[in-house]
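First, one chain by itself: the form predicted alone, in structure tokens.
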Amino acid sequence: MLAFAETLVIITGGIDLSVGAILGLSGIIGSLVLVTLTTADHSLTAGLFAGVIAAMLTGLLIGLGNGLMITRMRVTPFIATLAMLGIATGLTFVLTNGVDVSGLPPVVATLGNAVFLGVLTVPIVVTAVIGIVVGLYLHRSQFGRWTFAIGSNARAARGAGIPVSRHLVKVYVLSGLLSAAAGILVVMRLGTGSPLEGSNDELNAIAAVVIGGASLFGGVGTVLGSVLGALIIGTIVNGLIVVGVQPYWQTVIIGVIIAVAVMLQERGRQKEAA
């Protein structure tokens, strides 16, 4: 799910580095509202809307705040994501003094874990539905168009009328939603709000992108290629856990993914430019 919304912004030509963030500040305010409302004998039903409502306004209030001061600003947006990823983060923690939020009802695990057909759950079925849906919004709309053209030459865009401002703010806010979606999503399989949960997740959803074609210069990238990308780090790191790498060696590992993709993309820039 990071990865799609990552997948947005780099087409862009941009960067988001809070999508881990808002994923976990995102999950950690929806169990909040859904605990407080169960406690106080609201229905289960107007618990779990209410906790579902407040985790996606938190994405959309946080990518609004990004996009803003990438277009209004003026801020690159590495360092406007680089600054709400510390806002986001410091938010998690004063929130819940650093200790899992429980106390949720039952029922949130057991639906986050139903298991059909042997390997389909209710987070994978989501996630591929949503991914079938930006897909198709990247591949066949006016705002995929769009996007693709404002991360190959934003001034050409701007001149062809495109409103390149206010389409970042979109995308920005779309990466947000993307994001507090995952949170719901990792807060079902948990049955608890981790407010570690999230914590360097932008590093791997950048590099699902990279591996899957997408050009960190914008103006190229696919939702499948992102896919087949994430798939191919969760293997990665599935593989290093069962060779038994420490932990702590996996975000080295991506790290250097990354550092060689870029490599090896501004290498293929430098031929072409020749």
Given for the second form:
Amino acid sequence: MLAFAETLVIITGGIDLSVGAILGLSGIIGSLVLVTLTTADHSLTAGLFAGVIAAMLTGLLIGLGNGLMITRMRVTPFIATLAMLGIATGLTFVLTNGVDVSGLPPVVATLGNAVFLGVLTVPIVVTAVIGIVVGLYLHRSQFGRWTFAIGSNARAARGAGIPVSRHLVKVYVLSGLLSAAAGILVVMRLGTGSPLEGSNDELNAIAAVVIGGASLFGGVGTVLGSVLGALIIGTIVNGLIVVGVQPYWQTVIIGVIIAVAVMLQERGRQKEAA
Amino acid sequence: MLSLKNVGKRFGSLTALDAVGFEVGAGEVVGLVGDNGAGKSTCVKIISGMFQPSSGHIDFDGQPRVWASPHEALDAGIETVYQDVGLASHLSVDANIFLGREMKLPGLLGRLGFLDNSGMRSAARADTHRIGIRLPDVGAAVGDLSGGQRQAVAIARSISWARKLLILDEPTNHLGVAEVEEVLRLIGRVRDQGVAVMLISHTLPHVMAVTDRIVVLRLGRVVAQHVTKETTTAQIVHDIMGASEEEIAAHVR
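Which structure goes with the form predicted in complex with its partner chain, now that we have seen the form predicted alone?
Shown next: the complete complex, the earlier chain at its head.
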């Protein structure tokens, strides 16, 4: 899910370092709203509804903040989203004091973990559906075409009458919303709101997108590629656990994968140019 | 049709354009020439809405207009081929031709923003064929084309959309002889359709070959305007440099 968000942003030639932090913060805010409402004797449905809205709103606002910082104040995406990573992670700990948000109604975990048709769970199905929708939208719609055009040549896009700034804001908002949706799914799976969720996830997301063939220079990338990239990383990480490598090595390996993938890309580019 | 009146543009303390005024009529090809830094590109970017003038104004179709964005200029029927902006090289030829004005599917899918890719592809094919541009398949990525082919795509794109005015900023740079002839021929065809053309170029023989009138800029001012038939390359060079060829030659020696 985070990889979908990152795919959109990277195709514009930007980067969103705050996806993991948004996942964490929106999950926590959603959980807090839900727990507060249900303990205050509101109906469960209202609580669930409000929790989801609160989480999505969190993602929307942070995405909007990223987009406006980048387009209005001309902060580079790297710095703007790095700042947002700090802000969102900090707020997550301020709100929780570093302690899990517990006392969520059990129905959350039940929904999140119920297995049907042998392998499918609600988070898996939701992710797949959103992936298909995002993929179709990116590759078949005007929104997607403009996203690629901006990443390929922002000045040409502006010359062609595309409202580049407004479009970039939309992309970062969408990235925030997708990250928030991922936050909700994680809470559903765990049954609690953990302030540690999402940390370092931007690393995985960027790795998945880059392995999936997207260029960090913009203009190139597919949702399907990113899904395959995420699967490859998942397989590698699982494989490491199976063969008994300490889990602390995971981020090391993923970091190496990003470096190698970008290096190979850069080589390909130079060859093309020559 | 298009008329600049006292247009000035300052970047901080630098004055790029100072009280520039000239006119372009419908079905007329006007050359805009000048040395590097004379203000040609700034002038183009003001007419096309990329920059806003610091002073003065533009009359278009008899109305005073200032474009707040390229989008507004495009809506008014002004198309520009920029020398330094170009195309989205990762996208295909047809995607570039329709960039910013994509055709959408009919019905609900179109409302949702879904594109009519096959429609655009066949329209792009028909367009390039009608204009007489030879290209490999319109599905090819622009980045895979040669410099001349890219320029042809950029011009094809603008010709397909230009209703009132087509601005070409150094369209013959980096092109081979045959490709230059192709571009100059295209300019004539556009004019024959009643569209005004502004040609910005360093290459005076090309300017002399296709324009009806020539406007000379020097250091941000209009220093001369000539009817092409009644002037000579030597005269234009003199106006561009502010000195005759003999004087320059003597100076260099």
